[in-house]
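The chain below stands alone and is given as structure tokens, in the form predicted alone.
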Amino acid sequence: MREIVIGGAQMGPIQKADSREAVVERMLKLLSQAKVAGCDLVVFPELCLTTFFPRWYMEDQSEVDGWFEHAMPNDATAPLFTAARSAGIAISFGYAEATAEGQYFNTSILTDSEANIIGKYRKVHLPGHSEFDTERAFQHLEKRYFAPGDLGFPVWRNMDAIMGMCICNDRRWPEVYRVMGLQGVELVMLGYNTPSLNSQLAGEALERRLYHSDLSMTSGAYQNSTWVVGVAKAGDEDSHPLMAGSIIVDPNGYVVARASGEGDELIIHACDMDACNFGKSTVFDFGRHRRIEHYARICEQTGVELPD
């Protein structure tokens, strides 16, 4: 049995006046419960160090600059570094990356249990707009803000098992898990911050979100017989209300942990990385049953192309 526990870091909303310091160290606590609970690794979400600043509009890139990490880790970052190294946890987490050529991305990041990085991943399927919309009941300017993600959907060895990260919305596209799951992945960590009303929709309220993003998780898990870990950023921040509803499922699609609350709360469960074995070698064996020469268009087109 290859067993690893896994604690999914939710946490509660993060406001405009927060500082970074003050944050990580409600991401400390997170992690200290995780240690006395025996946790191996632990997942916090998407953005996690900021609030979610693309519901404003910014013109002033000097502004933009301020949510954005340039380093990582950074001063402010470094004592869950190192709390992370002195418990032996293996931690992933969302953040704004600035890189030194002056590109912007929605990034996550995943360690080792000695807190070295040892992968990174960059949202591909940003969501919302890029310039102010009247017509939306508020503002979700990641098309403004962000670049889609240059690295695919990599995965990486970790602690015997085999890893992989999306973001948020990717969670809903099914080409994410299918990528990870051509790579044998047993394990996708995923971060998100999903307000908890449609901006475009005032009937799709928190209930139905919350199915929505149950069904995009569970079956990814399901059709790759996979672990999936969603973790959200959650609660009222700055009078936005972000949802909850914080899962692990296991590879047969089944939620065998789900966070309680809205606040800054910890979800565990040992999940046993051979419980893949059985799904990837029968119904979902790859090399027996994929019939690649009926799939060309889903790589040849974006939108839809109607029949004649």
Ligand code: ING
Given for the second form:
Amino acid sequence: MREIVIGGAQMGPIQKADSREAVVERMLKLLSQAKVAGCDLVVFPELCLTTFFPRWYMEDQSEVDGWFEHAMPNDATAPLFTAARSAGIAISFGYAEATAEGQYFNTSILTDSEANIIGKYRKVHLPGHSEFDTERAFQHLEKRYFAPGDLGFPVWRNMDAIMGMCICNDRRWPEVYRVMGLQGVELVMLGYNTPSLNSQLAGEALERRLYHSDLSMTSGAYQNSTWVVGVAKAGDEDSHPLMAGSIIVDPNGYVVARASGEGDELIIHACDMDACNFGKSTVFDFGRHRRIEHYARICEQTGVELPD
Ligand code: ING
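Please supply the coordinates for the form predicted together with the named molecule, as a counterpart to the form predicted alone shown previously.
Starting with the chain above, the whole complex follows.
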């Protein structure tokens, strides 16, 4: 049995004024809880070091730049890597990445048990818009501040399992799980910062948005016979509510752990990676069942092409 005890480290709100150091202190507390609980791996949310700044319209590039990390590890996050290394816990977390070439991505990394970064993912599906949208109750400017990810959907062998990452809106797109599923993924880790309200549909209830988040992750898990861990940054950030609902989903699509609150909270489950095997060798034995001669539209079309 290839068991990995996984912790989902849900974070409560990060205010615009909060320092990275203060945030890292909170992450260290969750990491030490995970150590006590015997976790082997801890997953943190999307953009875990700062407030969800794409809700703010900015024109001053130096102000925008201040939300990004220019190196990883760096001074603010070094204590996290040191603590993870001494605890022997692998970590994954999201942050805003500025590259030496001047590119800007919504990024997440994965380490091994010695806190060596073995994987990087850059968010491919950027929701929202790039210019100030007067029609919206609040802004969601990911297309303004980030470029679409350029690394695809890779997987890595880590801790005797095949692991991959995606970020937030990516979890809503079945192609994301399938591309990793076609590489044998057994654990998909993702963080999210999902507004509790729909900026374009007043009155959409929170429970509906939580349902869609669950639906996206449970179907991704089931249809690719993989574990999925989805971890929220939640709560009110400068009076903008983000939903919680962090979950761990097993390869049959069942939720085996769920956060109860909207604050810093560790959810834990002992995940047997061999639980992926049955689905991958029966109902979702891709090699035996898929008929790719009929799937061309998925790669040849971006949008809809209506019939005559
Ligand atoms: N946030 C949201 C998400 O995909 C969103 C944006 C919410 C899009 C609900 C569509 C529906 O969870 C991020 N950061 O992608």
